[in-house]
Amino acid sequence: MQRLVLLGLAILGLGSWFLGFQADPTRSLYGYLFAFVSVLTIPLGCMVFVLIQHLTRAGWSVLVRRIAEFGMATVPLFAVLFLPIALLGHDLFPWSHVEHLDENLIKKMPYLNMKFFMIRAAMYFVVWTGIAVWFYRKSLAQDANPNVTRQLWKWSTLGIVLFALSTSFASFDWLMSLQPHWYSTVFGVYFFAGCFLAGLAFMSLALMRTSIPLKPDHYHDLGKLLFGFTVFWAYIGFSQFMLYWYANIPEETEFYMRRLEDGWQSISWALLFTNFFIPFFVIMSRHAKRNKKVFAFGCLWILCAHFLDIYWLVMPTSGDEHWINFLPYDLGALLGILALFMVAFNWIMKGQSMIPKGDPRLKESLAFENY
């Protein structure tokens, strides 16, 4: 029954972007590399969380684990949901249209054109479903096989270098090339960032739903990593705003003009409330983390406002001067993107343990406490 009302949804929220679609091919564009990369960031912060668990060795997460390799186990259905961008990407990037090329970005055309475009686009799903799909079984092997640990941590160094060089530039590639002459040093840690708050938020929701015996110190940790991710958020965009902005160099700070006019002000401020000053007060205390309804507000919260994050990113680069016109089509590709993702992660967890019976660790996780 789940799963034909999230499918529902998921028709529902599409369709509504279609209709967008036909109004504005364009415009509507911009609204599904939105919703794409949103929903995207969740199995990527699951991800990068397997990876730093088994890097690091930890026992207190071993209890949760399971429920990240789910999330990360859906990345192959974003190859797919890529398609659109695939087959029209020439209407969302100003650099593909190569009659209206300065010299600038002429110089650039090695790296910025469509051939090489989908290439590396290819090359980043190649590399996060092998991460995915690998860990994701050598997990449950684990299971019942508790020597496959070892290649586990081995194999989650490689896995954490491929991860931050993919993620970094198809953030460069996705987002921060919709504005070509612009560029940040530090977009791909901003990328990231977002990616694992929203893979933190996701997981612990998700965590809640189940029958896993978690203590309140499981969420007391999660909690403590969402807070910290919050203002480690918080301080890479101000670095990155302070500096441009103190340099006033013209390439540099017409990233942030586009924000500040056209009504997209509004958001740029919100953002410093909805994204970190709500946030950090919400989940700072201990209270917070540990009672469940609180906690669950936060995670909520926390992923809105961090799709609200990309929204800023993508969407001032439409044009479009009335934005507001299409935010219902918008939120019809989020939801439709949203519900097919949480189809895919209730089919690949059902009838699997929620557990990792296997690992070594599990009863330290299971006698955790965090003082």
Given for the second form:
Amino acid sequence: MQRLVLLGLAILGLGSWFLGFQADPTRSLYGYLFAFVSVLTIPLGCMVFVLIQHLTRAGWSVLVRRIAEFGMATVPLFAVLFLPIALLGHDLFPWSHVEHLDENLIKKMPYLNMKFFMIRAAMYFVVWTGIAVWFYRKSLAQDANPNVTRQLWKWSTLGIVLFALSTSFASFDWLMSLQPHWYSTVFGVYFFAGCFLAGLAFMSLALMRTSIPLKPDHYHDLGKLLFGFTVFWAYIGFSQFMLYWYANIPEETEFYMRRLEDGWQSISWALLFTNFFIPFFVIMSRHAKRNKKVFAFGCLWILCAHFLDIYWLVMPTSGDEHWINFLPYDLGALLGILALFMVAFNWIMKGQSMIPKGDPRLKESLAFENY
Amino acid sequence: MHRGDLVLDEDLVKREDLIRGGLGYHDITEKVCKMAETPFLETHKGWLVGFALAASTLTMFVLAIGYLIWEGIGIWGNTSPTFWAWDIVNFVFWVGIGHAGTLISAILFLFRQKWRTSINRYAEAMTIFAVICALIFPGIHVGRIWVVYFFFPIPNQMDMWPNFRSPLLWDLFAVGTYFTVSLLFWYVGLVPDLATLRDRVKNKAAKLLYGLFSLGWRGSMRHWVHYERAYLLLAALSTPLVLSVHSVVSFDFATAQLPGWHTTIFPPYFVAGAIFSGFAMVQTLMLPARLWLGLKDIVTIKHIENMNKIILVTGSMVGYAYGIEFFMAWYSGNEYESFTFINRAFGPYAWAYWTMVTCNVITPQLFWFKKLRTSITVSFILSIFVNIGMWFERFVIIVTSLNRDFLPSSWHYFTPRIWEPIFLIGSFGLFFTFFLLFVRYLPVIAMAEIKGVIANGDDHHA
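With the form predicted alone done, generate the form predicted in complex with its partner chain in the same format.
First the chain shown before, then all remaining chains and molecules of the complex.
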């Protein structure tokens, strides 16, 4: 039943997006890219969470790890969902219009060209799928054979290195190169902070709908991480903005100038509150993190605010002055991809053990106390 | 060990004991207090030699500063276009080292890393002394030190107001705040241990002093409740400080429009580098001390391995930043950016650049191997490498970006004079003088805290 509803939503969402596609194909592709990247950050966030837990031999998180593993295992779906971008990307990325490139973009051609772009995208999906499938399978194997834990510990090191490089470059390719003259060395870190927030918020919400014997203490810890990374996101965002504002070099301020016109200025200002001040105060208190309703609200807020952040990264580059008119189609794409992700997530989860019962640290997690 | 129908290896389930050798509460107190309780006349000869060396070097530093103020900063090799050189390199080097202490006491505390208890006191002391060394350099590099109060926002009749848009002023606040909070943190942690010393020492003057600084601590339940609350609050306040201080230091460079300085990754990259260099310095200081002070069961090979892992992680982050900077210099399509980076790697300072890359990125990768990261000798040598590499990192950032500016006719290869090494070595004299006094008279291990993590101890803290 649930699956039918989700599939219905997917059809509804992608269908309404398709109406937009018929009206204005180029403009609607930006909406698709926004939806694709927004939802993709959830499995990526789950993936880095899993890797960090193995890397640090964490005990508290054993009970919540499996949900993150289900989340990251949906990554192959996104390789399929990338196809429209691969096929129609020509309209999205200004650097692909080889016939009208200026001097600066001609210099970048060895990196910014369609062929290499595709090869890199394929590499990212190979890396992500490789990490997701390997760690998911090994984790299931661990249920029967706790000695697998050692392999999980060992390979999480390589996993995290590959993850860091692939997500950074994916963010350069899919987001930064939308304004191909613009560059920022910290962009990969900014994107990573968003991924981690999305992953944590999604995991926390998904956990609330399961029967895993969690204590408020586990939500408390997830909440602490969400709180910490909300601040980290703001720190990185501020560093990037402040340095470009201060130096005021035209090719660097281009990014912010675009986001301070055509109505984007209201979103730029709003981000400060939606992504920093509001979540900061909502989940700061211990009671908020331990109270399911308040915490669920906080997570939902952070997830939506994160989608707004991606919207703000992608949409201003479409050059559409009346972007708000197209918003329903953009949201349609988001709904559609989110619903497909949920279908995949539920399908992977079905019939599997909800906790890594072979993990040697399970007892530690069951007895976990956060004081 | 069995759980249901699963068979679990003991070593998979069990967390290793943090303190070895079956030490009990009393053994720990005895071991840690031994140095502080040695009578003045029986002071260890090795300590005396070390102290004499450090104090002489400090004297040289003070005299050199006096000469600098008398003669002006012209005694250094700084000249157009390289107006910032060793003075600022040393400043950033020392601030960076000052990062491990607060990271260990604040961030690792919040992450419930109990192994921190064996090294936190030591690292915090290092932090404070390193920040003192750091603060001296911006103070003396201004030249006319008698007007250094221009920095401070004091209302005065001359209508001189500091420029709040200047990162140099932010630095003053950032480093000053960091120093204050780190000192408080260190001191709050010391209170119960000072009380232990007060109760044990025989010498009356020492008893009076330890008693004065232990603030009437009697170890009652009420004291502990307040203490732990204060500790947690200070940890929460210091955590953003760990990030903010070095971010602000990075702004000194990154807000400028100079290629090689102006890049957005600087704040997190400087923080990672600072933690990297801080942990390396903790290793450099801790490895000999645990031998000489007989602390092998308290600072075990497990602690050393953990620190090496942090060195590997932060070293790789620094490597990531070097790589991304290089990539973006090309990707930007900006000829000045690419020139700066190519000049760094293949220009006249290539030797400094490759020293940096070797020490910061390549050699720490040896810590991927368990055998190497659990070897005391390898850890010690690599920690020295990191110290050297991180000094060179700041040298590369500052000097290679400046010495070839936008006008090729003004390019000038920077050469230090005799005074630059004197100031750098002199600052080590200051650092070691303080450090040796700390080792001699204060408990180098947080006794109260490690008593909370020994196998038979309760879980009351850390």
